[in-house]
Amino acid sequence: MSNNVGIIGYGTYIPRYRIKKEEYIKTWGHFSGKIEEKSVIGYDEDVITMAVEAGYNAIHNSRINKNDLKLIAIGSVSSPYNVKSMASEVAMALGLPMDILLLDFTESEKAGTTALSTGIDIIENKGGYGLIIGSDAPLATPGDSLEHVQAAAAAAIVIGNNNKSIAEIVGKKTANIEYISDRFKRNGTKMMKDLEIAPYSNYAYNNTIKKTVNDLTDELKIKLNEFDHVYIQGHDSRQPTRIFKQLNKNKIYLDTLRIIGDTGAASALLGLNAILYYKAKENDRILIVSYGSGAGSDALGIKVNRKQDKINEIPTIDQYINRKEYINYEKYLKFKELIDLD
C-alpha cells in the first residue's frame, strides 16, 4: 500500500463496572481465564451507547471539523439490531454529514480491523477522514468458560492524509485461511458458542496469525523483533503469548487483554490506543494483530510520528481505565439482561 493514510487522533471508552473473578468463583466453583477481572457494560449501555463515546472523544483529539468526516466504519458482533445500521445511529448522535458513507461490519471478533482496514483504503482513494471504531460486549452463557472473560469497551480512531498523523500507516495484511470457526453465534441468537476443542482452536489461531504476520513483515521488509510494540488479540493474556517464539516477549503489550478482558472487535483497537498513549516515543514500531474465528486474521505495521495532544476535557484512556466500580455476580446478570431487573 502507499503510505498515504495515517492516524490523526484516538479516542477510547471503558465502562466504570468491573467484576472479579473471585465473583466467578463463588457462583460456579471456577474461573477459565488468565485475567483478574474484567469491564461489564451498564444496564443503561449498548455498543451505540459506547461507539459514540469513543468517538467523540477521537473526533476532538484529532482536532478535526466533524463536517469532514467522509466515513463511519463500525466493528462489532454484538449489534442491537438485525436490520438496521450501528454507523447510523452513531453517525446521528455525533452530528456528522448526511451524506457520510456508512459502514457496519460484523463478521467476526476482528470486525474492529476489517473496518479499519476497508476504511483505510477508502480514505486513500477518495481523501478526507474517516471515523472508525470498534465497540463490543460480546455475550455467552452464564457458566460457559467462554463467558468468563468477555468484557465491553469501545476504541475509536480517525484516519486521514499522512501530512497531519500522529502515526503512519506503513502496511496492512489480511490472511483468508479457511478453518472451520470455533466459536460462533448462531443466527437469530445473543449469545456466542464455542467448540471448546482446544487443540483445534490454538492450531487455527497459531497458523492463521503467522501467516498474516509473515505476510506484513515480508512486504515491509523488516523482522518480527524490529517492531518495538506489537499488539496480538487473544481470549486472554496467555494466546498472545504462546505464537512467536522468536519474539521478545517483552514487546508484546498485554495491559488490556489483563485488566479490561476480552473486548471482542474493539480489542485490537483498543490495544493500539493504548500502546499510543502509554508507551510508543516518535519513531517506534507498532505491530496490531487481530483474529476472527472462521474469518482470518488482519496485521498492521504503524509508525509513531509524535504523542497526540491532550485536551483537558477529553478523558484519556488512562482515566477510564482507573475508574471502577465493582459489582457483584447477580448485578452482573442483571446489567446483562440475563435475569429480570428489579
Given for the second form:
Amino acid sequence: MSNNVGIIGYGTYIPRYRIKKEEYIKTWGHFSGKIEEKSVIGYDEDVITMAVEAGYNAIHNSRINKNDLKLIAIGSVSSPYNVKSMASEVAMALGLPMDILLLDFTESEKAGTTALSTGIDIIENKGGYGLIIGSDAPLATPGDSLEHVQAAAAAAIVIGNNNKSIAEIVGKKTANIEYISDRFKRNGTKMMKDLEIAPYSNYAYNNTIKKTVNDLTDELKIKLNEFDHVYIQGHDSRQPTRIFKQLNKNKIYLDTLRIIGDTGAASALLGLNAILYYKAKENDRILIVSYGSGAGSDALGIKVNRKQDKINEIPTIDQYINRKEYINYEKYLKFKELIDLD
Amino acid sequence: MAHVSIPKYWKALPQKYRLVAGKCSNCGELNFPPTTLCKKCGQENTQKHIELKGKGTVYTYTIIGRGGAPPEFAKMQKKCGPYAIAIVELEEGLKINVQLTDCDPFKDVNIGMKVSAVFRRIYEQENVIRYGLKFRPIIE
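Can you swap the form predicted alone for the form predicted together with the partner chain?
First the chain shown before, then all remaining chains and molecules of the complex.
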C-alpha cells in the first residue's frame, strides 16, 4: 500500500434509547450476552436516518467542502429496502454532489469495513474525499440468544489524502473463507438466523480473524502487542477477549460493545471512532478488525497523527453515549415493530 | 390517509430533507420554500438557494394525544404515545411547523427550548418510506 489515504475526520450517531439486561431477565429468565445494556433504535429511525446524522457529523468535523466528496459508501445488513440504494437517500439528505459514486454494501456484518476498504482503494486512485458509513440495527427473533445483544448505531469516517489526515491508514488486509453460514437472513424474511452451533461459529470466527490479522502484521512487520489499541468486532465482549491469548488484554477496546451492544456493520467503525475520541494519542497504533459471518474479516492498521478538533454544534460520541433514556421490554417490542398493529 | 403523491413529495425534497431556502439577492429576504417571485420585493428569479442551519427555539407547541393524530401518524401515536407539534423559530428568523422527537412531550418540552433538525422517517405511504426533518432538543 502506498499509504496515501488517511482519516480526515469522523462522526458518530447512537440512538437515545437503551434497554438494560435486567429487562431481558425479567421477560426471558436469562440474558445471553456479556454486555450491560444496549442501544435501541427509535420508532422513527432506521439505518438510513442514522447514517445521515453520522455522515453529517463526520463531514462537519472534517471541515471539508461537501462538494469535494467523490464517493459515499454505506455498509449495513438492515436496509429497509431490498431494491433501492441506501447511499442515494443519504446523499440527497446531506446535499451531496450529483456526480458522486454511490456504494451500498450488505454482504455481512463486516459491510462497514468493506465500505472503508473499497473506499480507500477508489480514493487512492481518484483523489478527493470519500464518506464511509457503517449504520446498522440488526434483528433476530426475540428470545434467540443472538437478538439479546443486537443494538443500533452509525459511525462515519471521511477519508482523503494523507497530508491533511488526523490518522494514517498504514495497511489493510482481508480474509474471506467460506463457512456455509452460521448466520444469515433468507430473502423475504425479517429476522436474522443464527444456528447456534457454538464450536463451529467460534472456529469460523477465530480462523478468519487470525488469518487477516496475521497477514496484516506480517505486511507491516509489527507484532500484535505493538499496537496500542485494538478493536475486534464481536457479538459481545467475550469473543474479542478470547481470540488472541498473547495480546495484552488492556489493549482490547470493549466499551462500545459493553454499553452499546452489537451494532452489526457499524461495529468496527464505531470502535474506531471511540478509540480515536477517547484513547488515541499522537503516534499511537490502532488495529481495527471486523468480522462478518459467512465468513469474512478485514484488518486495518492505523497510525494517529492528532486528535480531532471539537466543533461546538456537532455532538461527540461521548455526548451520544451519555444521552440515554431507558425503556422497558414492552416498549422495546413496540419500537422494533415486533408487535404488529395491522 | 391524507394523500401526498410521490411526485409532489419529491418536488419538495430539498425543503423536507435539508431546509433549502431562497435568499433574495435584491432585498435579502429568505423565502421558504424558494419562490419565483420574492415575497418581499416581488423581483423575479433573484433567489439563491441556501441551506438553513436547522437550529432554533420552540416558539409554541401543542401535544397530540390518542385520537388526535392525522391518519398517517396514528400508528406512531399508538406505539409511542402522545407527541408534540411545535412552531420553531429558526436562527435565520423564519418560523416553521414541525414535529418534535426524542423527547417526552409532557416533561421535556417548553417554550424557548433550543432544538435542532434531525432526519427521520415521517410516515409510510404506498409502501414508500417518506423521510423528512423533525426537531429534537439539542444535545448538550
